[in-house]
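Quick heads-up: it's one chain on its own, the form predicted on its own, in structure tokens.
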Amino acid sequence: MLEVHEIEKTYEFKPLLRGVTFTLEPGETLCLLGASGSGKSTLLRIIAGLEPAESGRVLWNGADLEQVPAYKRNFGLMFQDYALFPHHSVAENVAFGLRMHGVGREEIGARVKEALRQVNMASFADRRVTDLSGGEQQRVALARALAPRPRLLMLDEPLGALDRSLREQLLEELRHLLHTTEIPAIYVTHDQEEAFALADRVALLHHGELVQIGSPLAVYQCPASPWAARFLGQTNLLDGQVVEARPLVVNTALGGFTAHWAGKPADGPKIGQKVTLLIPKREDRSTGANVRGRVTDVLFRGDGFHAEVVTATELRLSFWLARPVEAGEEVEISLQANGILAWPQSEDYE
């Protein structure tokens, strides 16, 4: 439905978006995931028609939107600050966009009721938004975005101001709503947990480039680069050198490991090549190589233990264990046999 082709944008004479290309399928939720300053919100504004790209195209069902103003695109947009009118009631806030589009009074009333019902806020129609909690205001802002029945819904970090428990609750509600209405959506966030909980596909942006796109499971299990691995919380990276190419065997300060090549085929692996290795965090005691070290810190997280381990070579690693351990304890961690990845050492870490 939506096609984004080679979008370029600069800010203060520096590249902000660099040839971003992706598509969005009917009913799909795509999460744009990246650090602050990676270009996520700017890309959303370009798709919405709120600012122009310097080159590239945005198409809807094959039609170029360059000459279509934002108010005619029928794309719903919701920001983190909600932008509600404090002197209006809940229903008046939801109706605002409909009035701007010239919708008749009876139709406005029906759509407002429908939108508030979709977000479980029907009984709040006559309340002032200043009397609502943060989560309730978020629902009103979402209802306002839904009321015009947009053909695309875009959400820019809408849950960023909420506490963790409320954010998790609203994520579940939002996922259910998107699947029920089958509205295609683009969701911008810097939080991988939000992206993985909501997305059908995740698109990773780094310094304005789309470095990886795929299902949450595929992106997490096989990150495209050391930067992608670190950004997704997989911090067990170490340097090594290829000693065998097929199968790939890498020698490191912790010994030799059999790994899977995650870089481009043309970039290796070659015997003698310096590489970056990713050691998986989750222990698999049934198979694989081992890492020995001393536990320096351990946190209980409900369904397991997050342990910080320092090796004899002073390398600090993090592991997720199903078994209890204690600080100061010497441990041997069994690794997933197929979970070790390797990239050329020149790949971007930061």
Given for the second form:
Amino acid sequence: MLEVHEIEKTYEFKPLLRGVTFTLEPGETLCLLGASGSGKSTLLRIIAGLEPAESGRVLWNGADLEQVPAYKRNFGLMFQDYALFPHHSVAENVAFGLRMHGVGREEIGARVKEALRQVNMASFADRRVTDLSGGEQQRVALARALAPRPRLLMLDEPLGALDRSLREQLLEELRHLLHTTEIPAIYVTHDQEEAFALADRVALLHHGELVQIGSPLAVYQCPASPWAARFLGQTNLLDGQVVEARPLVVNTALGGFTAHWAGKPADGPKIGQKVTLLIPKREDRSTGANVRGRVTDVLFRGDGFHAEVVTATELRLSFWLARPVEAGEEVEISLQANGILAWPQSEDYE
Ligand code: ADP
Ligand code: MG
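Alongside the form predicted on its own that was just displayed, please also present the structure of the form predicted in complex with adenosine-5'-diphosphate.
Up next: the whole complex, starting with the chain shown before.
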């Protein structure tokens, strides 16, 4: 379906997108996840045809879209601040794209109804958009994107301006909508939870480079780099040195650990090599290696305890524990032996 091939873009001589390549399968929701400024919106605008790339190609079913203007691509777009026309009704706003495409009156009526039903706003057709809440306005914006029956939906941080409970509710509705309509979608966000809730596949964008693409589980369980691990909330990273290559054993300030090589096979492991190690957050009391430290802070989270721990070597780590602990307490935490990952130590992962 959609193929994005080797997209390059610079802005004021700084590289903004570097060789971005991926494909989107029929019915798939791909979440493009990256920090603010990583180039997500620029990539969407290039795919939409709103901005040219310096090089690279965007194809649909094998056909190059370079000469196809944005309004003829039939891609639906929705942004965080997608301004609705304030003096018009909900129905008129949703009809906007259809009028632009010269769709007939009766057909417009039917499509508007269908789109409003899809976003659970059927009874709001005659309201003025200024009388709606923020969440309702975003539903109208979504209906407007859906009404022309786009062959691809692109959403750029659509829930970013909403408060938490509304965001969760809309996320659930969106998830349902994307799964039932099977419209292929690219959903841009900097929020890992949002991405994991929606995505069939997650694509991680870091400084304009696609560093990893895969199912949420695959990406979480085997991040491609220390940066990816940290970005996905796995923050227990420490330096080490390889003392045995097969099986991999790494020596650290906390002692020796058996680890899995998560770097490229060509990059190691070699005896003596400096590596970055990831220690899982979840305690697994059945097996494996141990870490000792003093609890500095505990958060009760209903299904467990989130504990900040400082080791004798002043390393700060955090853990999910099933058992209660208290600040100030000395603890010994058991780790899942096969959950420890190692990468070559070359990358800046801040
Ligand atoms: P993201 O959506 O991931 O936050 P963007 O694609 O919006 O990232 O932009 C990445 C960076 O590119 C921004 O930090 C911005 O400084 C720069 N940039 C790109 N295009 C423009 C532009 N037309 N005007 C100003 N800054 C731009
Ligand atoms: Mg953006």
